[in-house]
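For reference, the chain that follows is the form predicted on its own, supplied as structure tokens.
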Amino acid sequence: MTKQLNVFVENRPGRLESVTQSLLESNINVRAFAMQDRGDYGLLKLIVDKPQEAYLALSEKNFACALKDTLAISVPDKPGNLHKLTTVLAENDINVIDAYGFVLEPDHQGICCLEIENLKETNAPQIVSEAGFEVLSAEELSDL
């Protein structure tokens, strides 16, 4: 299972830079990120090479942050594969509450990072694997 670091960032100039500065000082490599506007604050979602160290580094700088369990799935970048993945999840009554993805070049390897409702209580990793997708470990995701 992979970890995503969620950071609440005040919505003002320079605040995002202070997050990246803290990660730089701790030699944390950001593998992927997404940010959502939530009014006065934004929610920054990070996939990093050392999630626990990143969490501690940001907590020490008084950032409100949390580590979330996620499912990182390798999905070949071809038409219909995302639909195949979402179909198998829906057919097994598995609820995706947050998701984002990216494609790695030159291998055209798609990566879907999914936050699953009650992930530990589901058999989502097994179902996804049986459908022919590769569920990435934290180390595999970090090494991409």
Contents of the next structure:
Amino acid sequence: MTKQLNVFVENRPGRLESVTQSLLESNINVRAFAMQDRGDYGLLKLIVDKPQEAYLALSEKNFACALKDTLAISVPDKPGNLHKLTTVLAENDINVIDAYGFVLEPDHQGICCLEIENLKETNAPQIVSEAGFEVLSAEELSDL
Amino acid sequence: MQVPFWDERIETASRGDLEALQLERLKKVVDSAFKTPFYKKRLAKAGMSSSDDIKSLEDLKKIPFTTKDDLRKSFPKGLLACDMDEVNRIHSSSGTTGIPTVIYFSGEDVDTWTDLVARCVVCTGASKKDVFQNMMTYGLFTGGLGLHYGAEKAGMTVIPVSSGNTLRQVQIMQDFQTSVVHATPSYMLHIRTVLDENDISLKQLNLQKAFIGAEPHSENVRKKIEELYNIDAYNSYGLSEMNGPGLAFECVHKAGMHFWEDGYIVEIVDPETDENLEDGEPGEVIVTNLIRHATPLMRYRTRDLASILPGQCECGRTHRRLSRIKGRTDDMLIINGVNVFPSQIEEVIMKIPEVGTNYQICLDKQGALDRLTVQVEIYSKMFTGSAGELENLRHRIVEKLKGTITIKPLVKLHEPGFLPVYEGKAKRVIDERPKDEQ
Ligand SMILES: [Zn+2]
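Counterpart to the form predicted on its own, namely the form predicted together with the partner chain:
Below, the chain from earlier opens the complete complex, with every other chain and molecule after it.
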């Protein structure tokens, strides 16, 4: 299962910088990130090349962080494909807690990262694959 | 569980014997008090002319209360009952107002105090087999020296390291395999995080007991300390005006602090009406020192709030027990007309595993109303990475606090390490309300 690193970050100047500083010191490459704003604080979500090392590096600096299972899905960059994906999820009663996406190659490939409620019980990876989407492995994601 | 007594005869004396001893000693202290300018005036005003006016312990109530302010106004020698040649030690505190208070000790006063502290140490099961690291501040503050002398008298190996410099404390704990420490509860919590940061495991230490005191704390803080270190933590109570530590201490049963009734008379009064209260009822702790003659102090208003626990302790000591200190009459906060003790807030916070050990209470004004903000840190080991759970957590803290103090606070979640740490007494309350409006 692919891993995403969630970091509790206060909404103050310099906090993001201290996260990236720690990642830099451990030579970690950030593939994608998203920030979920919660007012006084935010949740920084990171896709990195070495999730476990990134987790240890931040924990050592006393950050509150956690590795979460995420579903990284390759979605062809064509109109209607995102809709097709969400339809499959809806038909199978799968709930998405959090999602973000990015285009990897315009008109060709996009990546959709999904945090799924009770992922382990949903059989979501298989359902998504059967609908014709490619679910990326941890290695594929870090090799992007 | 039975541990040896330090002075079995006196520690297990019958109520009748204790009260007879109290009366005899009280009369002597009144004699000493008449030698001081302060009490000469104060006692005369109350219609007393000598210790003959004390015929029973009931007559204690003839003696007016003495306050901290009385001590300040009597500085430097208004409460000195003997010649300076007889004085062996001085302890003084500057206080926040800048006017100092002073307590003089004769050689005998130091000895009797030390003996009571030795009694405290022994009733926790500590002995000459223990290595005792005293992390309480030495100097004019009584916390360090008081325990130092008592522990030494009880035969322990005493390391007089004083407070501060946490890395050095931890090094000494390893080097000498310290088995007992004495510190403030907040410092104990701080040291634990330093151990973690430096990858020092509990196995590298030999810690078994902690004596904690000098700041009010909740039962949950004690439990947290016991769990974090896998040790026994014993509450200690004392105040510099009453010698210092050794006034009351928990025995192995950890069911309230025995106060040594041959050394001190403890009363509990309603802080508003000054009426004496029954055992079990909470109120202000009033103490009369029966064993110090260079600076006699009678019916001293400690401003600490506690109750006397009814019933007998299983350890066999007949001296009654004081509940934990629930707060101070002067650190009670009035928030939009409601009385709130910081200890109530602490108790709620410490029960929630997802928050760390450090917290801060902030007060300011929002329009005409007081606003209470409680700042806590996320406990990194319990963090799940879910935004929903964080919001749940914040909501849960708000609701729990509201249930306890009836006021709905703002709760702010912070990163671990955001709030300031204190090596001595923690400053938990930041009150930014304009003074004249309080
Ligand atoms: Zn006992």
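If you superpose the two forms and keep the largest set of C-alpha atoms that fall within 1.5 Å, you have the rigid core. Numbering follows the first chain given and starts at 1. Shifts are known only where both forms have a C-alpha. All of these numbers come straight from a predicted model, not from anything done at the bench.
**Q** With the core fixed, which bits of the chain, 3+ residues long, show every Cα moving 2 Å or more between these two forms?
**A** CA shift run, sole hit: 105-108.
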